[in-house]
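Take a look at this one chain, the form predicted alone, written out in structure tokens.
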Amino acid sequence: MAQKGKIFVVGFGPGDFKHITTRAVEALQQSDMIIGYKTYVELIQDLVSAKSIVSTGMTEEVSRAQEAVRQAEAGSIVSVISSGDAGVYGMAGLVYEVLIELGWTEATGIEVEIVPGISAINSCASLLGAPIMHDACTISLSDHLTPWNLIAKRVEAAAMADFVIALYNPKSGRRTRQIVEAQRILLEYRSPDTPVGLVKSAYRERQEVTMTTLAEMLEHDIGMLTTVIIGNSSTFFYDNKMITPRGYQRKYTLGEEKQPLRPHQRLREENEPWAMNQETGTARNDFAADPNAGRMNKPSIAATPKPKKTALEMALAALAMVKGTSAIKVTPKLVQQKIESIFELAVSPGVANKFFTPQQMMTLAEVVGEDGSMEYTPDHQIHLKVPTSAPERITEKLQEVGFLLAPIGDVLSLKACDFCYGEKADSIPYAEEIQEKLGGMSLPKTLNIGFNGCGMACYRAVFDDIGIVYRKSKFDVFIGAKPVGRTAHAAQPVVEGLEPEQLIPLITDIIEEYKANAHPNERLFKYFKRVKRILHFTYQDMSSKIKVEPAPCGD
């Protein structure tokens, strides 16, 4: 029987050395396998000894997820990391999911550690002074995976109830609108001079703290390493601190050693009027907080007493409560969120035809709707973005106007150039077989097969990862481009005059080969100038040395 693995989920921290736990250091030192984004695992690389490291990206992280499941099941000790705490907002829950989804339990499936780190909204907070000294929430505003309706609720709702908000991911290179938002919903229940703390990289080299306010904190640099901390209404600066009062002003005399009231007495009504009646159960609603002095105001003229029930009223409500009836009429205020998922699938007229229907048009808007969206992308197809609990729904009604349909991810993607009429459509079969019995399958990167139906090479297929190009009633095949960056290649030459019925068995034999072998996020060139060898195929550096000249001094 083979010996099972074991997932270490790891929060190291902000980064800093001396704030990582022993605990954490102990389980990246016994594995076997370290997986996590690229920039985490540049931060920790020192402490590191496992005999396999993958770096993946930040979008990827349910492929890093599943690797580290499939190295544990083959008896691997693997760590999977996250900065801050891996419970917030990290990899916890997803390798979790990962694991649910395959059946695991926890008396017989493999063994998961999750070992918590300092999260970023209690490092950030040490840099500022006490801003979290009161009740405070953490709120991402990153809408990849959670609606942005749902995120301004929570937002408001916080603002409302008063409490000290830690924003995660506040703004990024394409999102750039949250931010502004979060602040207009805030300035509807804060004063503009409320404080907020900018705190960037914490604890790591390019360290930055900002106090400033919120009606001025977007005039600062605020990016995805930004934890933006804004205070409640009682919240202040004092040299160079942001302090947030717990409320001890209330009961102590802070100057004073001895405290002029003993506990017992602060307990009475008269003594501390805002707090709950243990007997009835209830508060009195004739004192506000005050928003620039974060103290308790006397009774306001303006508030409307609450008015008291009578002794007959309450001797009424106690009667119907022994015998089983409510003579209060009780309004449910439970809160549920509704569980939609965001389905996401590329949809396109089929391979070779590149012409909509109204129709079909038609059908795109009715699917998406207002919550929706669709992008159209370069390789002839509109990615669909739809909130919604039952997407086979629209899978059929998107297949019953002629759509072709396709996952999107780190799937296999076929294009074909706009086909000319006549022999030239001969090939048209061969890339339709290719999309039927290949497209759309999982892989550890996005893998675009290019496919030309002529010699004339329009498309430019021999720059996507798999190149088809159909001359003189044979194939020839390209692998390895790289489409991007200063080294940008096209892919390298490995057949020619291949013969059509032994096209798709070569290109199925190259593609699960590099499925089975390929590292998690590892594009088909990477892999292939790696390994050095596919199939028979021997690797050549297609890339050109370029002497770059310097720019031209301008006066």
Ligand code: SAH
Second form
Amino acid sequence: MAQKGKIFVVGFGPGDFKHITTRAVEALQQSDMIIGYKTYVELIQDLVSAKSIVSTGMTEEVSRAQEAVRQAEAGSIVSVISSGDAGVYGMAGLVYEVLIELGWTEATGIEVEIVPGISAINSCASLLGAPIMHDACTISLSDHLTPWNLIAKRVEAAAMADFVIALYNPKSGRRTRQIVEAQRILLEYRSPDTPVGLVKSAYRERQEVTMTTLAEMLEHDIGMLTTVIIGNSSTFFYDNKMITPRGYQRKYTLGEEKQPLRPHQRLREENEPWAMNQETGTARNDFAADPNAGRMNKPSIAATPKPKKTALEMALAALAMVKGTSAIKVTPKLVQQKIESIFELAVSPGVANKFFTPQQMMTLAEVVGEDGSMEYTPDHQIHLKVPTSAPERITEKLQEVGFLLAPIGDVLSLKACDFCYGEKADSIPYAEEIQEKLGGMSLPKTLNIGFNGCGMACYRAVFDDIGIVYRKSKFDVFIGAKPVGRTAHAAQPVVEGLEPEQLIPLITDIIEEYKANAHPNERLFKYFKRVKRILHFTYQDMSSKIKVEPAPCGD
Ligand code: SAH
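Next, give the form predicted in complex with ligand SAH, keeping in mind that what was shown is the form predicted alone.
Zooming out: every chain and molecule, the one shown earlier first.
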């Protein structure tokens, strides 16, 4: 009996040898015969030692698959090749279809191995930057085998649902209208400024990468070998790169465009209000489309049945979720409103001042409005979170009524005492100067400077990361308190009786050393304990007498 043959269906990636997988090379080298479109066969020719190569024209895919099956059944090892991935508009499906026609099963028939490859969506994305990153889809604009109406419907659905879209087969010599029509549909739902990347012949000799917009994309060359990547509503260009951010909710604070959630904050319900509740299995309705949509003939999962929403309403609700806003009105088809992000900042009446005026309270209420929140913190600040696309309007109003504004996150904050309402005012200018020079500086971890106007230190400066106490016209400096936890301890005194003019240079040096050398997330006390020395100050273990198991939050 003749030896049983085998079919490899091989995706060889975008076209250069560096981006082909080892398994694909093995398959090509083991094969007695390579079958593929002639341009592709030429591309990989140098890699193969096959005795026989069958190259066919672009449109002869069915005969290619039939030939492969015939040869394998006669005992040959055959590689059918596709560019990119053979399972993405490639030969893999066709080979199975031909086999199924002949009654093939895995148990009884010839062996089939599909070798995955890097598809154009991935290779082209890598040349553009990071445009995929979030939910994306591929749509082929070729209507040779698919009715145009179905393709148009898919383009519309993807446009509505804010997918990043990779358009394959966008245009050929004869098919020139499809891309024009696709653009028209997309513009009904997406901003004309939506970033678009055009990649022609990725990783091949005539590679071309073009960054453009949805409105202008047709002014550039698009052909058979181009993949068109359309961004979603948050995709942006930066330094000649096309980038789609990962997260839904964007936060930013003073002096920073955007501030990502830190890893430990992510899974908290208040930070991800759109996520599914793991106990009840439900998600908040104001972020969601109709929960029964797409569940044909299945029982309702909602307690009370809701009126059915149209596809457009659902898509707009989805878009609202992506944009982090509440529901969008359904009237206009063009969804183009400015993205509202959450602006976060801290306010206080002043470095030394602890009194709020009624006018300040009213201004706070006004800027926070119905949708924002304010939270009083242990650091004598009020944290504001306000959804807005115009943060400068908020900061102007707050500054007009005399608030001191500070960014939040891993930044330097100064907490001063009330200087006994001005009776011990001598050192206030130093506190204000520290605030002005260093306040809000971004650091590896939150750093609080406690500044107290007399030796009573009643605002507990020695329990802050850096403590400064004014005493007899001079300063005492403490560093490395562990301010929280059951093993909390006071800071170590490092200088007593420092001359006032030396204070700010010393504090600046400590902070610069910490900033330059600490690990991300390493608080000052941990850094001091690890390196044992900051400037010329040697670490003393202030925690050794505390005998208690450390207990992290929640335990
Ligand atoms: N199986 C292939 C796709 C074949 S369809 C894959 O997974 O990539 C052919 C389309 O793929 C082309 O019209 C083009 O849109 C895209 N394409 C394939 N190779 C490409 C490359 N090197 N650069 C850019 N686009 C490419």
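For the two forms, the rigid core is made up of the largest set of C-alpha atoms that agree within 1.5 Å on superposition. Fair warning: this is a prediction, and the values are worked out from it, not measured in the lab. Positions refer to the first chain, counted from 1.
- Superposed on the core, the two forms barely differ at I35: its CA moves less than 2 Å between the two forms.
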